[in-house]
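Below sits a lone chain in structure tokens, taken as the form predicted on its own.
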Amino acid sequence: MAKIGFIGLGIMGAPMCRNLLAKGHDVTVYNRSREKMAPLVAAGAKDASSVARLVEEGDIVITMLSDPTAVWEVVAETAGVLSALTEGKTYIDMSTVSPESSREIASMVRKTGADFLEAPVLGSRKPAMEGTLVILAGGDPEVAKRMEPVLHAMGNKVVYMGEVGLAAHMKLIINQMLGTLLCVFSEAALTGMAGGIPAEKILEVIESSVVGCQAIRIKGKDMLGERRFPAHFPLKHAHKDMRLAVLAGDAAGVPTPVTAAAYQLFSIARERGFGDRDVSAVLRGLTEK
């Protein structure tokens, strides 16, 4: 059993760490926001007093955070996982993050010694729960092999996507499919309803058809109905995520009118308070309702 450091208890990161807990594994955890720690605490876990601490203490240093800036601050502050990674150690980073940026932290980490994995996951609070995410992996294929048990104790499924970048960039071209998906959606379904079909024959004939698909199968009931948007997928998240997939196209030259007129639409529903609850929630960009 491996001795982990885990960073970052939110939606995602608290389940996953509670199944490697589950598996037996030595974890150690560390969150700014110190109240999330003592349930995982309750369940076995340790605490740490610092990022530096807890990444002395491990082998394995896991961070799931929200954005970019937020790993960013996380590994090179004072203090942080940089400062105290040596050889023999790896940290591997789940959170979903642009290419560029998990190059850079990657050619950081590796002047310290250690090795580094990007490791962003499909799926969202239930699959996190249950131990049924799929794991992109991206870096040195002897790192990645040798971080499978643990990256098995969270996921069912471990892809091997090659250097790294190429892990992070399929997180967003999934991201970047589903919010366009919700946004074309509701456009759809909204003027479909506003034309005096009812939601549920709307659905009914959706999943018959072949542009059914389990995004809709799951969301479009709430969608169309309550609209309460449990989130399992928070909309702030992936807003950023939008944006970062228009950010990918700029720099691989591909023109991204779509996506980006769907980002407009995740802006419009965040400004309206919407970011904390599901992606789901965009169709709040087009009605308030």
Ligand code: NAP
Contents of the next structure:
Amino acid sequence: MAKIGFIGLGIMGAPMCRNLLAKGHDVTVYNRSREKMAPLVAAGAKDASSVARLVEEGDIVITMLSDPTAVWEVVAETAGVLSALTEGKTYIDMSTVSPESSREIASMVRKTGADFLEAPVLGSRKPAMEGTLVILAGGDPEVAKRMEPVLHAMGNKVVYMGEVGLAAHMKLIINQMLGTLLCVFSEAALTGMAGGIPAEKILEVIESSVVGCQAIRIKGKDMLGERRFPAHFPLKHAHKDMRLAVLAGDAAGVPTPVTAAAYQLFSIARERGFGDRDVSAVLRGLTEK
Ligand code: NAP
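Alongside the form predicted on its own that was just displayed, please also present the structure of the form predicted in complex with this ligand.
The complete assembly is shown below, putting the previous chain first.
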């Protein structure tokens, strides 16, 4: 069993960490808001007094943080992950970040002699709890192979994507498609309802059609009904990913007018105070109710 240090006990990190503990790993945790560490300690984890201490004590360090800025702060700032990484240790970043920032972190990590793997995940709170995430691995294939048992404690499928940056990019593709899909679903369904088609009929017919899919199956009823938007995947993170997807298009020289328009809708919904609600609250970029 591995000695693992886990940093970032948010919606995803906390259940992922519980699954590592359940598989018998020796886990030490750290979170910026320290009160989030207590439930994991009660479940058998050790708490670290600092990031550097956590890295010193573990063989493997995992981060599950909001965005590239958070990863940069935790990794590269004074007394961060880099300050204590040495040869023989492996750092795995499972956050959703841009390919560029992942490559930059990888190059800094390798200078310490440690190994690096990017391993962003597909699936939200429920798969994180159930240990059924799909994990995309990017980096040295030998490191990816060696880390598979650890990754399999949190997910039921690991897809090796190739060099660092490719897994981060693939993750953005999925969120780019999810974000734009929820925007066009919102526009189309609200228009249909305004035209007199009941919400249940819209959902029933979509489900029976070529565009029926898991995202609408899971989120559609709430979006067209009560609109409570309980946060599984916070809108603020989806907003970040839509921005990163537009930037990825720019970097590749591929126009992204659809993603750019969807990104604007996410910006409006976030400005209206829905950043901490679910990604499905993007519908509130279109309507006050
Ligand atoms: P979350 O609940 O908002 O948790 C974010 C974590 O990052 C918290 O532990 C937070 O610490 C920490 N953090 C943020 N800024 C920090 C900083 N500057 N320094 C130190 N720690 C910082 O987010 P989440 O939903 O778990 O998502 C985590 C990552 O997974 C994101 O990259 C997200 O895009 C990705 N993801 C999410 C889902 C999903 O459905 N939720 C699915 C797949 C991938 P505090 O507790 O102190 O705020």
